[in-house]
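First comes one chain, alone, set out as structure tokens in the form predicted on its own.
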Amino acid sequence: MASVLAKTKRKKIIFPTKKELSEAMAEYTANLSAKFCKARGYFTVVLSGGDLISWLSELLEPMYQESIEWSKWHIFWVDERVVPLDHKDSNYKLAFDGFLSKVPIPIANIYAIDKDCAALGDAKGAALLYEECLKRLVNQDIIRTYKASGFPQFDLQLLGMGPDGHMASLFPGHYQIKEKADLVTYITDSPKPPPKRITFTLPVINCAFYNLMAVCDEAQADAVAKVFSDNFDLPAAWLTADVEAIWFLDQAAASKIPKGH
């Protein structure tokens, strides 16, 4: 796998508190949104779970309401629970709710997964219809192609890391993150619930231009010091980009990191 980590040296900054990292992580998405819109007309841009939307709140703000072109944004998923699109444990209900209902991106242009797969539990299916989704929004040039592989390559992510180290649904010790060859996997045995998951692979998510790692609290920081340390049993620590794989942390997340790293 070594292959796929070969692209840009991982990066941080840290951050005395979550209020800087989110007002970091707003500005860092409404310039390339700028960037993007600009050389394209689209922005393609990947969400995560957990307390990432919370942090996104910077961008309501009234100088990015008013600056950002949200007409051309496309949303996507890295991951999501196979769970009903209004159940509680749902990715796209957290952004729906928390974010994306108090942006005007157009509705068209927010993929979550097939709803009838999700309401039926069917990870499987659910997984096949999203990279048939990508291929689609490939072949219509709003998803451009990573030169080298052809696979889907996304502009901006935002991802987060639980406390083991795992990314997207891509778990320490789980086969999915050696699948090189599709562009979405599932999963149906998460050691964290809800069980039934799908995912980006390890390929798709390291062909994105930019990957923000976005991390706080204590209850991280071993596994950032890991990633740091080049620890490979973690997925995170195999996260790269095209041009730029930035970690933002703040303090307590990145309070075990060895110095030098």
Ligand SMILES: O=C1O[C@H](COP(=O)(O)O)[C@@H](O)[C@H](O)[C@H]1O
The other form holds:
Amino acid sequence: MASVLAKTKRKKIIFPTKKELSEAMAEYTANLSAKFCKARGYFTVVLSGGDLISWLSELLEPMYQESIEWSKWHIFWVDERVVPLDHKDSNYKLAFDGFLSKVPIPIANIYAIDKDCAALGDAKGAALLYEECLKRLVNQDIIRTYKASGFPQFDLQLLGMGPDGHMASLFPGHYQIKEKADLVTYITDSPKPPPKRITFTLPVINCAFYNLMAVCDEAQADAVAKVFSDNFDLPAAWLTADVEAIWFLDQAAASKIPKGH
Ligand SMILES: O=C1O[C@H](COP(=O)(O)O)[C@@H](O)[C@H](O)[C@H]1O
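Alongside the form predicted on its own that was just displayed, please also present the structure of the form predicted together with this ligand.
Following is the full complex, with the preceding chain placed first.
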């Protein structure tokens, strides 16, 4: 595990309200978009599911709609529920309906899981095909690779955490958090429904240049406090990044962080 830890120190910013968090997340994302689009003509963005998508709505404001080079964005999912792509539990559907359908990202640049595996509930097949997809885009030089491991290195991942401390579909007490060889793995008994999911492995998650973890509400306060006390039973406590791993918290989520952390 040590090899995937502590490339950067965990940082945090606490916002008075979700609205302010959401505005800051939009600004953070837009600045990185400008930086990476200028540097190499692409911006690789990894989304998660959950509440995060509603907080992305600030990026739909005219100021960002008009200034962001959307055609250079490439969209991935850090985890996905293995359900049909039009199912209410699909992270793809959540992001498409709430965000992606409202911005001019070319449809070819949006990498959902394989629709047949999704429809059949084939988690293993979906993980294998998503890993192949990542490798193909590495070969096309759309996704870069992390120098030390050769793993795919995304520009920005926007992450969320559940009240049990799970991130992506890496759950406490489940072996997937220890997977080091594969890029994408799967789970068929997720404690949070639906049970079948695929997920990036921790080494891939921690290779990203920038990881932004957004967490709001009192229900997450205990888990946030444990993470900031370095309780590594929680998968989210392992989050790091190549350049910056930053937690955006609202006051309620941050309310139980012990003083000095
Ligand atoms: O099931 C999932 O949950 C996590 C956390 O969601 P949240 O609504 O508590 O923020 C999410 O990040 C993940 O992508 C999703 O599949």
